[in-house]
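Presented as structure tokens, the chain that follows is alone, the form predicted alone.
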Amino acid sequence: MPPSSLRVVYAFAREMHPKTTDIFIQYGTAGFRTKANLLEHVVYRMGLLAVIRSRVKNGRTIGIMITASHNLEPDNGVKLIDPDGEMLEQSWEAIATKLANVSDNDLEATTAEIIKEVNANMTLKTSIFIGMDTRYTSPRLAQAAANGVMALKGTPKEFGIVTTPMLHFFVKCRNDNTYGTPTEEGYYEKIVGAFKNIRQKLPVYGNYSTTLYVDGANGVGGKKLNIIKKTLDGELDLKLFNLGGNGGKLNLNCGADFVKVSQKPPVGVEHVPMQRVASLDGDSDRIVYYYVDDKDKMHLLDGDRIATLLASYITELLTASEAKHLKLGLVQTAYANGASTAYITQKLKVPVTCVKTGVKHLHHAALSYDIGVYFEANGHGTVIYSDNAKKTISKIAEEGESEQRKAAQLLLNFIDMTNETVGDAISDLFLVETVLCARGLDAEQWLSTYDDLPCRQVKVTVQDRNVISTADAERVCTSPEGLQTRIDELVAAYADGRAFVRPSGTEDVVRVYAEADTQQSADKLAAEVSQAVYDLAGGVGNRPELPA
């Protein structure tokens, strides 16, 4: 692009979208994610780095997608999608976040920089896709997303409130024609038409029910599921609750990560003793199920028990249609419960690889093997099938003995079902259903698989997250010194024993995880950890409170 066209892209910036604060901000674990008045400048940014990294992949699509997850309603954030659906390759973060911070008069001489460093063909034609999550602030930042993509005279294609999954799902689609069709309907006649073939196939038997209790989190993954329940024909009876009306607000005091944090249950959510319930996050990239006990105590099955879950019927699909020879394998973080971690290996014989927190580490480990596995304990997660396996489990569905037949394509309808590119709190929300029907499983069955070890986190704030190092997919922490040492100190004091830290990458605080034999044992141990943070890596704000 000749460089009169970048000082038109540089004065467009400077007066519709002109960089307002001096304050850093980092392309981390799901993209940029900080308070939404902060985030125009930069969202019109990654629309020019979505042109220019669509055209150094021959213009294949890109997407954008504007969403905080989790967070609460004040953020707001953006991430770019790679051209198979997954996360931006990583070594284009370094790019995005140099471009998203240089002031608005280096605007055009960085941009400049960087297309002859990627070695851009600008001459290429590209789309992107732009989706949005629920907050008030997305429709604004989608906008500024695609005047940047028009900027460098790319082609946006807007489709407006989206799940996180979805917008993964159609930049796939958009680019591999076999995947499935790129729009909002297609994804719906995949996922949605799979779980229901699939169910056609399973009697209803023991002690399963139909009924399930979905959280929203008052966000866009309620609102899709009350499209899809009006197409499920009986097979599903789900019942909304959090989908954004009578007040509520986004992810505040419910959702995914509320539950599996506070370990509460949440807020607007009527509960029925032993009625398993279903939460998602605010962009439904995340799912988590509990349920609530005649004593009014709540059991959590998050993201390790539907790892564990699906891990197990897969394997037995695998070897009822005689395809044990495919190699099957689950990824972990450290944030995964050590009960789970020693099931998986002991119990169901499937290796296991424990890498970084961040669900692009574990989308590339699950990659390793024909069939991989990967959840964080959060609930963010899915299964990756390789070529191999889908060609060879197709086979024995075509060609098979009669069981062997019948096994493969109950394994291809779970397969069909499956959202490969990213975590998708509604494609695993079918995934669980089919497997809980075909074992007539009620929640606290599959709850009874193992008993988890007691645990707890905490945040700390601090000066500057940064200030922590650690290494051994996050489970050694190299810096500050003194500050492992005294972890390992202080986790020795307790049977069953584990912590460590870690710098989030989605909020400016120090993530704390501990583990113990007991729950007083594990928050006592969170607290202790959480006070050596403090102390040793510039806490600020209230100190850390030791239980009772």
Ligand code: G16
The other form holds:
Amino acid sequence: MPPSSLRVVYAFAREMHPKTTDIFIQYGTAGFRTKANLLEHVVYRMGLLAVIRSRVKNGRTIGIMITASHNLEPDNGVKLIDPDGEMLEQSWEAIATKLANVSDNDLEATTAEIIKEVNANMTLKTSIFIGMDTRYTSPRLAQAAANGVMALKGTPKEFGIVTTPMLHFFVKCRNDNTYGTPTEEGYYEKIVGAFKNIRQKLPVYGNYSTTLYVDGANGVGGKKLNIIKKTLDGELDLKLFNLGGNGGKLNLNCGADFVKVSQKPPVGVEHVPMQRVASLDGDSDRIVYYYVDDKDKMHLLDGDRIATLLASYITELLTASEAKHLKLGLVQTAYANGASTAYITQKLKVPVTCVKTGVKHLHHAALSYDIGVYFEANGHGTVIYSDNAKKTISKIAEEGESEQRKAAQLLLNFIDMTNETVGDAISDLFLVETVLCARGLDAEQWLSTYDDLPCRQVKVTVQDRNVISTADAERVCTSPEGLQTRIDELVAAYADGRAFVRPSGTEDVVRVYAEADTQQSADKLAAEVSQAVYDLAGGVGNRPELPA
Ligand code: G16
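Could I see the form predicted in complex with the ligand next, after the form predicted alone?
Time for the whole complex; same chain goes first.
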């Protein structure tokens, strides 16, 4: 495309999506995320970048998702999805950041520079998939993305309101039609179809109950489950709460992040003692479970629990199908509860890799196993299977002895039920329900597999969160000077103590995590570490207080 035609489209687009702020914005843990009113020019530019990326990838489809996921309603965000449905390749994050921050006057020259640098063939045809969450600011941003795509003569295909994992799935299917059909119906057919199929083979028994309560976080996931619910033929009796009506606000005092971080049940969900509840986040890429016992105490079953449940069931099926040689591994982050890691390595005998926060890092590490189970404690995760694993299991399902065949066929259904592109609350919900049903477990029995170490997460606001640098999968703080030494001193005073700090990639805060042998100690350690962050990393606002 000659520069003169770039000029015309930019001049037109600048009129519509001008850069109105000088605040520097960075492609973070899951794309750009900030107040929605600061994002329009960024999203427009990501439309441009998606077309360039697609042309570098031989015209394969790229996705643009408009969402701020677990953040509250005033925020929004945008992220790009690569051709296999995975997160944008990390080396392109710097390119995205550069394009998002140049002035309107430099936009044309910078775009031309990027096209040259990445050697994009701008004559290729390309289609870009665009999806959005339920935020009221999303339609305007989706339009800006589509305008960016058209500015570089790409073809936008808009899916309207979808979950983030659905859009990842559509992109993957569009580029690899063996994976499924790139439509919402295609998604239901594959994931929900596999669930119904597997339930024909696994009768309900033991303490498992088909009644499941769901907290939809007033976002998109609950709405989609409302569609799915009608097709479940009694296999699962979903009672849905927080669907966005009755004044319920997105992610406010509800949803997976609220439940995990506050360790409290969400508002808006009917309280029934011992009832299993699944809590999704705003764009449905995370899920945690909980129940409240008859003494009103909440028990959380987070991403670590889901990971161990899935890994142990897959291991069981691999053993039964005599495909034990396939290497299964689990990937976690520093947030994983120490007790879960001990359980996985010592009891399940499954190897564990620890990586930095962000599913992109976990996904990457999971690729090194035949079967990689990856989960963040916050409930974001999935399972991925190598081609070798899929071929081996398919062969056993056809040619194995009777018992081996049965296990391998269950495993094939399990694979079909999995959205392998990214963590997916809906797919994960069906996976969890399948394992609980297969084992005849209620939530209390699921919880009893191991005892979590009490933990606490808090946020500290500082002037510039980027003064915090970390190493060793975020377990060590390398700057500001003296902070890690202080953390070490504080941790040393607690039995089973562990703590770390890291800058968030999705909110303007520093995150603090602490665990110890009692809840009181974990709370106190978290507060002490927060004070150290406040003092040594430029805290603003009120100084964090120690618990009474
Ligand atoms: C995103 C990422 C997750 C990450 C989370 C929190 O989740 O996809 O991998 O754990 O942000 O990140 P941070 O601690 O850096 O703010 P989501 O559900 O918000 O897209």
